[in-house]
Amino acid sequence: MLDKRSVSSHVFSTFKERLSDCAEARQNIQILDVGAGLGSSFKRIYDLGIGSRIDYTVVDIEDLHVATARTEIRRWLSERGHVIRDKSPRHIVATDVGREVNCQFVTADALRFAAESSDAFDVLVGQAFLDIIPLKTGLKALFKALRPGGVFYFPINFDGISALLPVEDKARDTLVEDIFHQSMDERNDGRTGGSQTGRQLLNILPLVGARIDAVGASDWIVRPLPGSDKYSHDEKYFLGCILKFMHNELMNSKRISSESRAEWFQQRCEQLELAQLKYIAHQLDYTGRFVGE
């Protein structure tokens, strides 16, 4: 939901008309999906009613990923009134008045299966995954997927901030902002985008061959609803889970004390169980085409 909510709308918008450029184009639409986690990507391509055949695959190095992706898609299939068959337990195929879809789910690195799908898809999608690869080198083996003058759509890029508020103590916030961005660029000895692979984008992607159709920014902004002591839907939980995760990267830091971690700590929950804590982060959606080098 809070994904739904934050995507740029001008990027969904220009990644929607690209979409129908395909359609008309072609009979099916080949989509690959890397790192496609509940299948939020899927949902919303899919409402967007384009296309008379769509084949889509699930690309996540995680099995668990992979199943909790294809129970998630079938379900909301089914609720929407499609026939389902299971062809494998990997493939099930979904067809509604005028519409058929085939959904593939695979256990694999993406990278590796992008690099040996030679222009098998004509879009590529990916979110919230390029901040955990080496941008140059992995982008240019994403893009071995995609036919020439295939699309790629690309939103929930992190760009820097993930600031929680009130502020109550400046200089440690600050720190504690800055040793989760480190944690971020020092994963796999720096080699990925890390905390700014937002605006990394603007350079790289133009360097592999890509032409940057539109892009805008996808902010998390996590608050109480207005005039309530609640969050919206699970958005305490996810609060919850970014907590944690911000406390485990300070844990292994030895810029802040145990003493002050642990008071941040606490500080922070007691605001969450409060509905008092808000949270934002800044990322950015990148839609286009694949040109060629």
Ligand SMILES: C[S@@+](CC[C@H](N)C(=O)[O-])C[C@H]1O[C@@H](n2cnc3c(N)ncnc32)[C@H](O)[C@@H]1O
Contents of the next structure:
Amino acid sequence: MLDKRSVSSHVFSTFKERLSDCAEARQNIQILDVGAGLGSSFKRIYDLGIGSRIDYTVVDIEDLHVATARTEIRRWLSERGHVIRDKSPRHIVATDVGREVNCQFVTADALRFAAESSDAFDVLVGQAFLDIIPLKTGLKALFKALRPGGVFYFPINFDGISALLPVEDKARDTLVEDIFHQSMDERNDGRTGGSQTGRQLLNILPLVGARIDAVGASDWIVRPLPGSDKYSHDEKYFLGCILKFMHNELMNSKRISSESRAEWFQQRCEQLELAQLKYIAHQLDYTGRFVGE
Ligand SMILES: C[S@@+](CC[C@H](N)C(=O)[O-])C[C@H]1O[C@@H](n2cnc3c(N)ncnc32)[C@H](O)[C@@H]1O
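One more: the block was the form predicted on its own; return the form predicted together with this ligand.
Below is the entire complex, every chain and molecule, led by the chain shown above.
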């Protein structure tokens, strides 16, 4: 829900135009979703209503995510009145009046899978994924899956701001944010785009043969429901996870004392319980075509 609300509508509507072009040019659209998690991008894309036949491949390195994505997508399509046929444990075919979708669910390293797919796909989707791969070599591997002129859609790329409000102790808040971002920057021995992935893509995408047709912000902004002193259930849980995640990174750092860390965590958890805590994460979305290097 948070991702759906946050994605850039400008970028998504440009992606929609590119997808329509694909549907006009080809009888079935082949879509590859890398680092697909529980398959939430599928629903947004399928809901656009474009294409009478779609082949959608979900790839994730975690088998549990892939299995959950299958269950969730199957349930979602069935609730929409589609007739579902299980072609194999990892392949479903869903049909509705005038529409058919073939969904395949693959547990694999997406970079390897894409590199070995060679030109098989019309569309490449990667949501909240690029900050965990080596950016330049990873993108080169991913683009190998696209036919020339293929379309890419990369929403939710973190870009260097994780602000918790209210500001309590500016120096400490800045240090906490900095340690959190440093942990992203050190991931994979510093070979990923880390905390600056969003802005780095602006330069790197053209270097690896991608034409950026639209870029826009997709910031997560979490706050209590309007006119209420409560968060939605999901978003309270989400904020709790963010706090635990940040706290874990602080525990791995010598830059903050254990007293200061404990005080920070307790204060932020209390604010969460009182629905006083707000959170902003700055992110960027991209769409365009792979035109080749
Ligand atoms: C932040 S989640 C994003 C999930 C989904 N795209 C979404 O936006 O809801 C990143 C996903 O990438 C997967 N992942 C991490 N490294 C991967 C790799 N090398 N190949 C495929 N999947 C990977 C993780 O298991 C996780 O499901």
